[in-house]
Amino acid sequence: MQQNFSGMAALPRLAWRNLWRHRRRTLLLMLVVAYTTITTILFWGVQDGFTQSVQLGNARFLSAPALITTPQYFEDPDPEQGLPSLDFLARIQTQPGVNAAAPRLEFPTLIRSAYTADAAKARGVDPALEARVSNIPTAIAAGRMLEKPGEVVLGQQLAERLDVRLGERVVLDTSALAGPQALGLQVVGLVQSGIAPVDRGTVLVHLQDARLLTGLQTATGVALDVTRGQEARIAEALQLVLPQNIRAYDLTQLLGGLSSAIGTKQSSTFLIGMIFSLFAALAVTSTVLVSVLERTREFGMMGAIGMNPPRLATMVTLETVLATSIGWGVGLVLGYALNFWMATQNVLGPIFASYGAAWEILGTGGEIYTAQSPLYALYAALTIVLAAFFSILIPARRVLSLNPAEAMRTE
């Protein structure tokens, strides 16, 4: 018997057998770890998904999930540096991950009412396509979206500054390739999104009117709706099918500093995740410690027949690692399955939307999905590492100090 205990190779087998000699305790330990793993995956999935939702929501209000334009226009948004041709449009619409493409023509303008005037940046759009790449058409609080040339949609606050109402007319003055131009348009819709730059500055006109005012017969850019969470990868892939003088930009490039500001909370979130894993590991350790206290007599008998304290402590640590690893595996399967479901079904959107205007200003819209990443499995594994570490420090140290003779007298 002593020879069997002396071999280190026998310890994993003995630890495995011990797990199933105490099924209830083992299942409880696995349940704790599986629950921790599931909640860790969901914690990071919701956190990253919410950040992506805020970025994507703002991108769909302020620009687009991805945009194709010239590098010159991206650096200096002058219509004269717009796209030389739209011949690539049919080709990119067939690329994997591209759900919709809508040409836009943006230009600076002076907008005049009967009472006052204000500077703004107008966006010429195709009314039939714009709703597929932008959230602005869904944020029209009064009136309707553009239907034909000769119409304009304004931000609510801009309309108030101009003192114009639905049905009244405004005049757009601009100067570009066509020289100084002016065009009278009827106000048909007012946008109220809760996002200040949108409500203060939105001027949507028909693409034909934008071309008439600027003299540019193509567009300054092509807005894209692409697969959620894949914006950067798809923008990079599109570069292979675009002409050399045209580039595709993803939402983080389009939002610039705003995107960085949204992502600045990642470090503090990681600290919260660490604390979460720490408490979960302590819960596992307390379960192991109770197990050790209940098995004092058993350990005393094992010591009496030749198993020395260091090997007893190693066996306890192995039992902890085996049980937590199984719980971790079960938690991964269930956690990623639940996270995948929440990444494809808008479960969180109605919950966050119930908070009203407090969430409206974030620009998330009514859709919030979780994110998916292999890193979440690594974050969840941190609980196992910490649990093994604490098991060495607390339960295993108790076993090391065990006196077999006294332990055998324990009831």
Contents of the next structure:
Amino acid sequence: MQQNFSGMAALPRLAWRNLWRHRRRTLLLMLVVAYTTITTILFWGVQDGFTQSVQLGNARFLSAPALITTPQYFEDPDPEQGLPSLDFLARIQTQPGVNAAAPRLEFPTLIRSAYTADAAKARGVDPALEARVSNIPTAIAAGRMLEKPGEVVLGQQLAERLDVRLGERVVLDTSALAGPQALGLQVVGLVQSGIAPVDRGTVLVHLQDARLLTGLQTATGVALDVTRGQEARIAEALQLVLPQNIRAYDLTQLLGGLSSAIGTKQSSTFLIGMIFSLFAALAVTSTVLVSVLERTREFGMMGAIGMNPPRLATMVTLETVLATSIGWGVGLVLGYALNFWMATQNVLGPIFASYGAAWEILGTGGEIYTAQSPLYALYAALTIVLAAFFSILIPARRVLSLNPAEAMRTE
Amino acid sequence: MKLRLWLLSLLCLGLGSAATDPQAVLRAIVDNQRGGSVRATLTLSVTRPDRQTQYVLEVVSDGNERAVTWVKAPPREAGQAFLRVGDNIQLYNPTLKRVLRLPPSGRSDSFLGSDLSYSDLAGRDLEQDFTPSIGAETEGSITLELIPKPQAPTPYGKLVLQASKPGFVPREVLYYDQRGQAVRKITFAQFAQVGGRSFPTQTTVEDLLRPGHRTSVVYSNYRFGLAIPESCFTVRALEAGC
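Please supply the coordinates for the form predicted in complex with the partner chain, as a counterpart to the form predicted alone shown previously.
Full complex below, order starting with the chain above.
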């Protein structure tokens, strides 16, 4: 028993020594695994980073990380279904995880210039608070953010379509609680975010003007800035301090169709990742198989001096696991280093931007960073697991069926 | 010296009070355009570079905020009706047999394909939205410059209104964009004398940005100063008439 144990313990050492006896082949094996690991980490980093950019872009530009409104308004966004009161505002601002809260009054409007008109959704905001829950105020490319009633900030493309410039006047028509209303507002800022729906549809007006136009004296919702990644939990916790007929909606609920589209995309991406690892493992297996075929005489000799076929097969599998583990380790260091660089430098933004309007529709913005997660190491380890599995299935089985006498005669 | 200055000041004050009051002139011009309550037949001619379409409309108006319009011809459009009460516009579609409220997004849509929009039909008051000043004045005519008041619901930078004297009969309105370019012109002609007012029975609207785009509205069979029943300005009247 003791002899058997020491024999088994010697196997890893033997496998390790064998690896460096065939240095070129081993390096090739490690290179394949390292390359796969690097690409797997980058693949998931870019994938998750892009998804986060879409979600964040949409949350910060089109909606909010979380929004408090009535279920009626959530189902049918009409100012008539707006918040009955804003009394809860002071209470929710003190809740853990809530960084800022800004009331908003959104309403459909017809925006007119001297030349043409266009339908849009206007957002009445408190200029002092909006920058804390939205990125639009930081994306003003010309002019400035709203300061007082009588002013309007437009998306650059909307302004171009209406043919209005900074300092000129547009008219907003709407019909809500106050009946048909119209107001002339001066354009003070133009938004250029690189997000198509924002640049095409932004109409920011002062909350007071929105109240005047709609007749709603409160707001249609309260946009919240909450701790990133905690949106759902915080929205749920807020429910306890909100009045009964008001609800807090997190990012996923607010993005609706986009969130489910992202979910579907992620499951298909996982499949692509699996296929990726599968091919890498097959590449490793084929290299191991070739090495087994080349070393038939050597295995015959080892069998003749007392190493039985199961131990030979175990040694071959161990060699595979050791080589792929080293390759995985090297790949992890290089992959995570590269991913870290792309997570801190906007390397992908200009590349995606070069694809033009197709990407703008997704609402990513001009900055796209990779995501970081320890899970990527696990995904990359799948290659090793598969490589070990295939090497047991193919090269090791071949070694098992080896006849030492015949093998020794092999040239 | 002091006495001379005092006399000069008095003279200036006297001249100022004798000058034409632009607000009063604007009111007089608008009053001429209103004409009071009316029942009339309107011929709406829409001219485009490649075609011309003519509509016959029947209109009943209280001369202020309320009007109802029925389309009588051509047969393809007949049966449609429009009710305006202030800024509220409702449409009757004979095919659907339904009354629809005009949404905000539809207010800039062209009325029967003409150069008039539904917003024009809602007709916001020039006195309410603009500050007038006298541009030029001769013995027979006066030109008013109308600058939008802050937050007035007009996208135009300036309106120049020409009227003839005496009576301040409206002749022409030029709409300028905010860069000083004329974009639209309305011309008034063929005046009917109604209770001391000169009501223009022919109005032409020209789109100055698109040559060949013109709309003319001609009143005929008009009867002013009638008592219009309240039932005329109801949704029911759109289908049943009044």
